[in-house]
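Here you get one chain, nothing else, as structure tokens; it is the form predicted on its own.
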Amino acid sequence: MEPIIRIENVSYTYEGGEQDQVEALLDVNVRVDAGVFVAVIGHNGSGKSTLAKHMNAILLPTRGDVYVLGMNTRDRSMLWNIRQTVGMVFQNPDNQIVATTVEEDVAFGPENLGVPPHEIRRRVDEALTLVDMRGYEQAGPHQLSGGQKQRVAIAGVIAMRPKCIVLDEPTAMLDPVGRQEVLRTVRRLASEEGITVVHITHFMSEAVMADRVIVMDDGRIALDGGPREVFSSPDALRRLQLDVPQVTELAFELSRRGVKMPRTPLTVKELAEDVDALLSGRYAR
């Protein structure tokens, strides 16, 4: 089956004059299959946001090729189709909200696609339901919290009916409540709606929710695997200037003190289950 996104030997150089060239990506190869929730993490300057911007042709490779359902992003005649297939949500929702009311903003994309009015109405209602923003149709975006604005921005992308949504650090500017609101939405899109999600984040607690974690370092892919596999290497992550989730760190500290853990826990719930199993004798140390 054709992957949603196929990145082949991609390098990208930011041009800032002869002395200021920055190689942000170096021979990167990535395949993103349909229906998968992928988290991309890395320290500042690792190349993760540059990688995200290649996924719907905001940036074009200096070398190599990016394919979206087989369409090469270098082919400018396919740009419209590529951006309908892969929607993008940015860090600051204020940069993506363009209308004076919530429903007008969500309708903006489908209107520009020439979607009939009755279908636009259906898509707006459906998208706002998916992000838990029904009842806010007539609200002005300036009246919303940061988390609500970001969910409206996501709804605007959903209304375009993309097969994949790339979120470039969508929770970076939000408080903890707003972060949880957005994460619930992202999880629902991936698990219930079957939309492929690529989530760029520097929060390890968000990456553990993904099916797959890609770790970027200095423009290259340093680690790539399931969350439990990636976070089972805390020393490697620290060398990459990253931390592991707090519950995982606690489990490693227990292991260092002679407590053999059943697995590498990724969430508070998993850690609690493992500790309970140890205390009750269901798991032999």
Given for the second form:
Amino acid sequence: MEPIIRIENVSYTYEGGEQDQVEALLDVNVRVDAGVFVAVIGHNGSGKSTLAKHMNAILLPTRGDVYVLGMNTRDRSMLWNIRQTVGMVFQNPDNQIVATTVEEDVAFGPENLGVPPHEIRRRVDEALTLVDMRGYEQAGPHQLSGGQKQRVAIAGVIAMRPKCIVLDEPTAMLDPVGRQEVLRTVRRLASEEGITVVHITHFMSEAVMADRVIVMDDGRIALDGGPREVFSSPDALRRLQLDVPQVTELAFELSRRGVKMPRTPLTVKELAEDVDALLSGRYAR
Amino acid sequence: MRMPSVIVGQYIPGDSLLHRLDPRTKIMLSLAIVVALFSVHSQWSYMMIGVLVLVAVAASRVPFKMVVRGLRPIVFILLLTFMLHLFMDPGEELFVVWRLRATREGLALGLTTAARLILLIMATSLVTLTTSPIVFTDGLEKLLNPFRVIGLPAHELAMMMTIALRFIPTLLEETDKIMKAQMARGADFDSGGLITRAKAMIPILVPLFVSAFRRADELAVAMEARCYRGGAGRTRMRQLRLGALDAIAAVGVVAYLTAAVVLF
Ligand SMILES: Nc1ncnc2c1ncn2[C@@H]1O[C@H](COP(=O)(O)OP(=O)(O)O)[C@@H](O)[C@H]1O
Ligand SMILES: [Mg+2]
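Next up, the form predicted together with its partner chain. The previous block was the form predicted on its own.
Okay, now the whole complex, with that chain kicking things off.
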């Protein structure tokens, strides 16, 4: 089956004047299959945003090709199809809300697609329900919290009925409460709506929720696999200037001191289960 | 110095007859009143138009205070034009102050000119008082649309207005934040002469502009990512509809204004 996103041998160079060229991506290959929840992590400047912007033709590769459901992003005639298929949510919630009220903003995408008015209304209501923002239709953006604004931005993308949604550090500017609200919404998109999610983040605890974790380093893909696989080598992650989830770190320290951990735990709950099993095993003996 | 938290428009939500009129009707009729004000000369005509404006204010259920507040910025101009007419116009002497001669003709002309300005401001601010900014922009876009053939970018103008309205509160908030940050570092915005104070604003304006440009850049990318490609092929969720009320108001007001112009 054709993957939603196929990135083939892509390199990208920012041309910033005479000598300052920045090679932000170097020969990157990624396939994102439908229905998968992918997290992308990597230190600042590792090329995550650049990669994300290739996924809906905001940037075109300097070398190589990007395909969205088989459509090459270089093909201008497919541009709007591509952008409707892959929606994008950005880091700063303030700079992506266009309209003066919540419902007008959510309607913005479908309006651009030429959807008939009554159908737009339906989609707006559905999208606002999905992100738990019903009742805020008439509110102005400046009356909302960061987490609410970010959920409105997500609703604005959902109303376009995309197959895939790329979120570029959507929680980076939020307080802990806002972060949880947005994460709950993102998880719901992936698990209940069957939308393919590419979630870029620098919080390891968020990467843990994904089916697959891609680690970027200086424009290259350094690690790619299930979260358990990726987080099982804390030393490798540290070399890539990344933290390891605290529970994983704790389990790693335990096993270094001779405790036989059955797996790489990713959540507090998993670690608790493992420790519990170990302890009850010991006392049973 | 404190920044008002919300200053977008002066719209007062409500459900009056005026609120229910289509924005296009309101904009066109307020223009009709302005045109009428400039084509009449008799005080009876002014009186008739004045009655119309007062009836409209009553029908809008907007507190009279709010309508009058719109006049504040022009108080100085009002007084100045009135005085100029009163003392500079030739005619029959009324009284003399120092070397200035007030005339009966000057008084009459001064009063009608003031009335004209006052009615003009009241009629136009009644539109913005009873129309939400979004609906107003929609109406304006629809009205300007026919002029696209002569190159007027109607959609783009409306979009610019929407974005401006959207970002005014954000930028005000940001100004407030920057000012507080500068004050925490010892900046002083409230003392010194005009030039000192203007100079003190520079450390505020520079970061504000830098951030505004960054915002504009990011917003443009976000709009394109949501398939924005100008007005062509775009639909709107909210549809403006001209109804019976609009027809009645249009016919009634135009007939009344015509009478006010031709009768006297
Ligand atoms: N508009 C730009 N012009 C020039 N260089 C840029 C631009 N945007 C990003 N870069 C550079 O490209 C590299 C990758 O940036 P980015 O993709 O934003 O990384 P990340 O999102 O992982 O922090 C960095 O070295 C950054 O400085
Ligand atoms: Mg980034």
